[in-house]
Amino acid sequence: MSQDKVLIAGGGIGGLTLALTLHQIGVPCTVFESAGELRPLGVGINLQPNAVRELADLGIGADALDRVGIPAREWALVGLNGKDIYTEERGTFAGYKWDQYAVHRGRFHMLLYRTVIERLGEDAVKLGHKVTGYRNNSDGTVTATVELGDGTIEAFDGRLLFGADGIRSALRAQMHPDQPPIHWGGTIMWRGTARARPIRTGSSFIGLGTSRHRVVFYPISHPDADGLADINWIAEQTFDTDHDWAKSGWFRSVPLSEFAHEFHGFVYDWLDLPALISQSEVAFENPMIDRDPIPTWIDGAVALIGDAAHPMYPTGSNGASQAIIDARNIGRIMLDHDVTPATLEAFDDQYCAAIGQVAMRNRGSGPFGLLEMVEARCGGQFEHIDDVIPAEERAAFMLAYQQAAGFAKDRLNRAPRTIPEGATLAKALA
């Protein structure tokens, strides 16, 4: 392979987005998937505004985005009462110049894949590729160690490297061997899919229950001719620490009998939950995992994105929205400081820190963070939440989480394109 190639471990949603971008500013590059095949995984997840944003200036815009999800119009808080504690528009319906998406999450992340493969070709992604290691060379460049779906070893030269490869990124663990381990704060997910009729707005997140015992549940596919849609929900229920949380491998299939009791009482006259869950034909069940920020994200010619390089909880809905966003400013900084070392230090000293600290608010419950509050504050019992939480107070809670997150309305609108259209590195260069 050419040692003027960008290699990119990982062919999840942040890998694919930055081959994308990379392709857009004219450089080539490679992605090693260790999967052999690629298939429509997981349920579902929000695109923010500023990641949507992003896909719109890929070419990715609203008819593939409707095709795999569905705009989100409301995100509303609700307590174990049933009655509301915190409402709001989400995207266009709020004034954003682009929609919140809520996706199918391995619908959406195929939609990337061909894309990639319509755009920079077939070889451009390597199936039953795993990069399980890298090493830094005297003239700069960086050499991958990739291990093929039969066992053997091969070695590609690049001149950058990227690591995307998720949570329990070996690319982090080379670059910081005395990491602590991943860490579970202990709440414990179910997630699957329904179909039902959307509730509310039609297209609503809601979340409801408290900070411990809570559910959130949004569609992620348009009505049909029935008026049904996919229903996405996720079930979480917190533990003390010495629940054996390890058993839970990563969307373990688990039967609906495990885990619907903990849920029986989630019952209104607007919801039956144990209903709507009753309808799903399979469960997956996930610890609430993220591992603690690290002083760097670089190391040489290799920079992690993604959940690489910020695993963080999805109380804030913008884990995969955080990874587009990455490797858009990837591309942005490429384009001033060329395909060096250069751009990885100008990427890891304008967000290491920043985004560790986003990481951490989702640690701390994120917007869900509200529900805390009320606990606190009634032990989750009001009449009216204006006497509990005044609206002002709760309207500055979300927006300080929106800002430092990167999707505050105002900000977000005011700004200018993150890679100009049209700017390619050749031109920076010129």
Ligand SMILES: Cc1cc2nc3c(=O)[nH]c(=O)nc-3n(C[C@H](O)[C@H](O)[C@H](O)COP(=O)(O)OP(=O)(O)OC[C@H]3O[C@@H](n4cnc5c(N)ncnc54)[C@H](O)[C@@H]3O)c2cc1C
The other form holds:
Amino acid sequence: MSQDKVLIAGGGIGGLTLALTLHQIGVPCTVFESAGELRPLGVGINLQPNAVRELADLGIGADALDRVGIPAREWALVGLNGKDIYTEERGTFAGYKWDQYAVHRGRFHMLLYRTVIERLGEDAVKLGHKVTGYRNNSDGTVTATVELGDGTIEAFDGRLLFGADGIRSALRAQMHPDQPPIHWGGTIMWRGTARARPIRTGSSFIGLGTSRHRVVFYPISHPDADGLADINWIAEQTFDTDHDWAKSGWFRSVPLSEFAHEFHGFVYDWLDLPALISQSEVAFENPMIDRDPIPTWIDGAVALIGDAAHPMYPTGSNGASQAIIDARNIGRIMLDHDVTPATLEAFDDQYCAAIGQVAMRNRGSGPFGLLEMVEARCGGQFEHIDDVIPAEERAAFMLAYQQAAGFAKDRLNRAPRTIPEGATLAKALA
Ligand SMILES: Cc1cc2nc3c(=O)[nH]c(=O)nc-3n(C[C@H](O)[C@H](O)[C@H](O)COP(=O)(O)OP(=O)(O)OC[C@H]3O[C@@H](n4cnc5c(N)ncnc54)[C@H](O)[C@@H]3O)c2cc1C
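Right, and the form predicted together with the named molecule of this protein, after the form predicted on its own?
In what comes next, the whole complex appears, and the chain from above leads the way.
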């Protein structure tokens, strides 16, 4: 392999978006993915308008996204008493130039994968290649150590190496050997999808319950001829932190009987949650985890992106979006600084501290912080939410979150393209 290539560890949402971005600006790259086969894994995720804009600039527009998801119309927080706490429109319905998409994570991942193969060729993604470490070389290049499916070890040289290898990143572990272990704040999530009729606007994201005991659900497909869509649901329960969370593997498949009884009371005249959950063939259990922010994402010719750099609680629905934004920001900065560590330094300077703060906001409940305010002020009992938190205060709370996360409407609508149309590196590499 030519050492002029950029190496990417991890073929998830961040790694594949980076591959497409580098290809767009004329920089050759290779993705190393530890899985021997990519399958449509996971359940629902949200792509915020800032990420949807970037996908459109990559030529992945509404036609493609409508095959793996649906534009979200509404975001609503509802108290355990069934009454609305906060609602707002989303995406183009709220005046953004781009939609917010609620998508099936696995189907969206496969869309990115197919697009990479179509544009960069079959060889661009090396499956069954687990990156186990790296070495910065004295000539400024970097060598990645890769373990193949059969256990053999190979070394690959490149100009730069990106660690897009997720929350358990091997590159991050080498870069920060003293980092604290994964952080768990006490919440276990059970996730699944069920075929059901969407409620409210037909594409509403609904968070219902209390800060320690709640459910989130939203459709992730357009309805079929019978009006049924895939409804993504996440049932969440917060335990005391002496609970043994480590027994919950990442996406451990569990029978509904293990947790459904915790949510039997979520029955209203507009929702029968136990009935919805019972339609699911399978549920996945996973702890809500993240990591403490680190002081830098870079080491010489190596940089971390996506969950490897800033794993976040899903409370802000922005983990996947931020991985996409990272990839696009790298492309933009590379146009100025070339395929050099200077690109990585600028990326780190501009985003490491700021995105670390977004992750910490998500740990502090992100937009779900409104539920805590309701509980603190009235114990969750209210007739009209305006009597508890005035509308202006609710709106200000949400705006502060959106600004920090980079999807505040006016700023995004005014922003120029991240990567100007047709821009490529003048010195495109061989
Ligand atoms: C299988 C799976 C299912 C998920 N399902 C959901 C979901 O339902 N809902 C949700 O909110 N989030 C889910 N996530 C997390 C979500 O996709 C990420 O938070 C977000 O998209 C950020 O993406 P990322 O590319 O940084 O990380 P990830 O999406 O985690 O991708 C990392 C990739 O790197 C690969 N990898 C890991 N270690 C190595 C290594 N040493 N060498 C090479 N490759 C490596 C992994 O196999 C993976 O493909 C899931 C992640 C995975 C991997």
